[in-house]
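So this first bit is one chain, no partners, the form predicted on its own, shown in structure tokens.
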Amino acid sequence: MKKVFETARLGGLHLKNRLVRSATWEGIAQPDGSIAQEAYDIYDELADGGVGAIITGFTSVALHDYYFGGMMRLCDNALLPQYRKLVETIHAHDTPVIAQLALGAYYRKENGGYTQIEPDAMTTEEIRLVITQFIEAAVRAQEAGFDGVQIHAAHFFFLSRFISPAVNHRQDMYGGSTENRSRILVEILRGIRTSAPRLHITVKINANDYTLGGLDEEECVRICKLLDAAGIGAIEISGNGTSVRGVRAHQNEGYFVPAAAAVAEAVSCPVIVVGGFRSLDTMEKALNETNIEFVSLSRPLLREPDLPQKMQWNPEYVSRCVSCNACYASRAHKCVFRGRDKNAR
């Protein structure tokens, strides 16, 4: 019987429990990806709160990725001292840390500026450039001391769009079939495995694009099987529109569990599920009624970074997150209610 508060192994990583901090957007880095002191404080508090492992917020692999501002970036060796400091901050709490490697969109330099280009319009050389950017960012993550990297192929950012049949209509080796659209992920995975062999490699993927003609749960399973065969270390199941409003303990938790369970049944690597968990017993039900190995949390840890400790001390404790999503409109995506909580840290 799996328990949330037991030690577990995520590939080669040793975790104090089965709770993972899912990548959560902060948006407070400098344009070049430099880390703000506030970010160090956020991660220090998270690691101190007792979570088993941390996946960093969206970390772009490219300098000229203008999808939104405030992105951390692993595209320049000059930033390595800052990222080493971030890793050391988290490791001080005996907590493994995984860098989420992502690309908001691909931008082509033209007419003296940069223009966003969709997958259909990209040249083969541009696709290979993106693959190289992910691999080089992973090498930097290894140099900085990260325990692993997560390939962000969810939420309709670049890789998510590239593998989606709603967006990718290419007729070459990178389009058409599931295998061809997924080739970019497999080549990134294999390149990282070769160039940064010490890293645990995971992927975050949509169970469903919730878009007409997009990725559905059946094709998600097929892609995950391809990645599993290529040696992925773990898979985190999410989906477009992940932040459902009005989630309440014991009512509508764990909305990606069915899709994650189907993936876990089909692959040999550990599966992590995110999506609206608010109570310990619901998490353990998901773990024990399926082959899912880990649960990841986002919004609840914005409200209570020490939620894992509270649940371990009192198994009946439920998250105070009310799923209002006001955090998304706040600076650094902080919970707007934390200052009102009597027991807020």
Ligand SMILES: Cc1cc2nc3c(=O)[nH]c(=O)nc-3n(C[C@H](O)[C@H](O)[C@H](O)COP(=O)(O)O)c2cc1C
Contents of the next structure:
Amino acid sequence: MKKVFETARLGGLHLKNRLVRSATWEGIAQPDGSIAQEAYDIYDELADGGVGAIITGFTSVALHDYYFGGMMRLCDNALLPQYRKLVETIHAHDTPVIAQLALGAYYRKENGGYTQIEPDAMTTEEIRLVITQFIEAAVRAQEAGFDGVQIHAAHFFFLSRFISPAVNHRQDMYGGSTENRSRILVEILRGIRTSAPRLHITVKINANDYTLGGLDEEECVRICKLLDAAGIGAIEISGNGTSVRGVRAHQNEGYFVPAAAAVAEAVSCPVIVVGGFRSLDTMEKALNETNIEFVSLSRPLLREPDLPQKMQWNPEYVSRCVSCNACYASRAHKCVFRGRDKNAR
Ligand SMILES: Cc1cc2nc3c(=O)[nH]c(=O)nc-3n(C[C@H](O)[C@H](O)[C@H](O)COP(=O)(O)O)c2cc1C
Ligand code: SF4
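For comparison with the form predicted on its own, produce the structure of the form predicted in complex with the named molecule.
Entire complex below, previous chain first.
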């Protein structure tokens, strides 16, 4: 019988409970990837709230990645002192921290500017450059003291589009079959394992692209098996349109549980499921009716960074997040309701 509030091992990491903060982009970093002071405060409060491990918001591996604004970046050694400080802030609460490594899109330098290039139009050298960027960013993460990295291959970010049959129509070793489209992930994974051996390595992947001709649950399981065989440390299951609106406690929670359960049946590494968890009993049901080992949360921790403590204190407590998604448009992606009610901080 698994309990949310029991210690658990995520690979080599020791977590005080089975709750993981799913990556949540703050959008307040400088264009070069420098961390805003406010971000340290956000992560300090989050770690203080009792979550078992924290995955940072997406952190680009490239300087010339213009996919979203305010992205953190691990693309330059000069930034290491700032990222070390972030790690120390979180470690002060005895909480492991994983950097989510991402590429929004690949941008080719041409005509004096940068143009977004989709997987089909990339040269093999450009694909190798991206693989190297991920590996070098992981080495920097290790250098900064992070406990792990997460390869962001979900939500139609670059790697998610690359592995999707709806987007990747290449006819070389990086396209066509599931194995070929996933090769980029396996090469990044192997490279990180070799170059940054101390790191726990996880991946966030779509169970379903919800796109005509895109990745579906069956192919997601096949890709996860390939990654498991190549030594991935954990797999977090998500999907396009991940932040579903209108989630209500005990009604429509945990919408990726069936897909994550199928992956957990097929692989040997721990599986984390994200998406619409608002109550402790729904989380424990998912943990005990399947082989899923961890539950991850994003919006509930924007609403209440101390939700883990509240739930541990009162198991009946349900998240106050109403899944309106207004935080996507607010400054620093803070919950728009914070501070408006008596009991919320
Ligand atoms: C403001 C905001 C920023 C997000 N940023 C990221 C991100 O950086 N990387 C990522 O993989 N998912 C990101 N997500 C998606 C969440 O990690 C999560 O998959 C999704 O919101 C569903 O989980 P929830 O119901 O617990 O919020 C973000 C979600 C929100 C609301
Ligand atoms: S704005 Fe607040 S209540 Fe609305 S989805 Fe975001 S965290 Fe939840």
